[in-house]
Amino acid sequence: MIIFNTVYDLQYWLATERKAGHTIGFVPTMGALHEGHLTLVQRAHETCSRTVASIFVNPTQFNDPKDLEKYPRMPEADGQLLKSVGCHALFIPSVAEVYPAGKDLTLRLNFGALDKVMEGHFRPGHFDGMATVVKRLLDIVQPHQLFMGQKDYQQLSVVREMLRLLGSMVELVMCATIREDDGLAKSSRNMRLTPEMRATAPIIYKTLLEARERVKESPNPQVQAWAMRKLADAGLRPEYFDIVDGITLRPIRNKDKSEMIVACVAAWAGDVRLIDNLVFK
């Protein structure tokens, strides 16, 4: 695996494996990586002759500067797991390699309902640093394919949303969740969970599928703020949890007239704060 820490290595590098016939599958992270990164890079691995990774703790998506100073930062390590699955390469950019000074790379664009519910009210302004972020690396890399994992179902959203309004050739494979043994969700942000916290948040994943059974005989509403309360019990503190439409993230009008829904949830575990999701339709 070969690590890359300027734009120009990196474009250089992957000018030559195109040359040669070679196609690109993106995977990019914010680092302390987990068994879920890695099976994005695997997926990457069937469908793609070259697998780039990106570990950068994008700035600009933290509304909350407490939580971008604790996010976990471990490259050494993240390199030799991304290395033991078959990476082929590795950037791991500056701020000022990502956003060089002087130019204004922020995207702005009308996601509609997308970046303004969920995660777009609790955290405003996340949404617009996410897509400037992958935008800007997807100019780097120039992948043919883009994996993200559906935990960040939202995020995933308005990705999709984002390269539909570009008009971008990048495909986007959305990658089934991760989770351990107990139906937690892997998440970067589970190892600062205290040992108590630890231990309750899988409440989150039992209440999803609890729900997925409850919403087949009563209202989604009902169901949403028995959700709450359910996770309120067990110790957390839930901010929502919403049955939405799985493709404009309104909520559901007629559960027969949706193609697809999905049950969204973010809930703060003593000081973390988890998001997780599950496909009912």
Ligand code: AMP
The other form holds:
Amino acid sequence: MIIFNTVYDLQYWLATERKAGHTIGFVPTMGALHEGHLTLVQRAHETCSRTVASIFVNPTQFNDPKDLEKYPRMPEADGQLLKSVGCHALFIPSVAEVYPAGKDLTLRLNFGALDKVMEGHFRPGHFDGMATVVKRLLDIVQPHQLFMGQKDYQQLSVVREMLRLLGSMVELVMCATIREDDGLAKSSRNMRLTPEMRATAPIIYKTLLEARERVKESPNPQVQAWAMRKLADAGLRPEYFDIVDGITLRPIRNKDKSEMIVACVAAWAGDVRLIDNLVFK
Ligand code: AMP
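Can I have the other form now, the form predicted in complex with this ligand, not the form predicted alone?
Full complex below, order starting with the chain above.
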């Protein structure tokens, strides 16, 4: 695996690989990698002959400076993990490399409700920062396919809409959420959980599973209120538990009219904010 720190070096290598006929798969990450990230790389290998991963803790998508400061960073261990799954190239740029001084790369697109509900409501500005960095990274790498996890369902929805609005040729591939044995979705943030909160956190997935059963009998608002109570009673501080249309992310008016239904949740476990989701339909 070759490690690149500059746009110039990465693009020089990519040009050579493309000329040799290779297809490029891209896996953007913020590092502190776990099995969830590695499955994206493995999925990329299935359809692309070259896989590029990036590690960049993007300051513009953190609305809370403390969260940015506390975000785990371990580039050496990450490099070893990526190597172990046969990743071809790793791009670790500096902030100045991604956002060169004097250039305003801020993406200004109208995502409608997609970036305003749920995460958008509780983390103002988060999706503007996320979309800007994904667009910037796509412009640098110019991959054939982009691999992202269902774990961040709303992020995926915003990126899908961004690609549509930009008329991009990049194909977005959604990869299933990888979980611990007790159901907790793998996340770089899990390593910051106290032992007590680590023991409590699997209630999030259990609640999603139980909610999937309850919506068969009860109206969504009632199930949402039940789920919020259940998470709070367990000792978490839930921000939202929303059952929404899987495409528009708006509340469901008519269950039969929504092609996809997904429940999305965010909850604080001590001072660690966790998110998860489950596709109901
Ligand atoms: P992050 O580094 O957390 O920003 O995540 C980078 C990519 O990995 C995003 O596309 C995430 O959706 C994906 N990802 C994170 N956790 C998981 C997981 N547990 N299962 C599958 N994909 C994940």
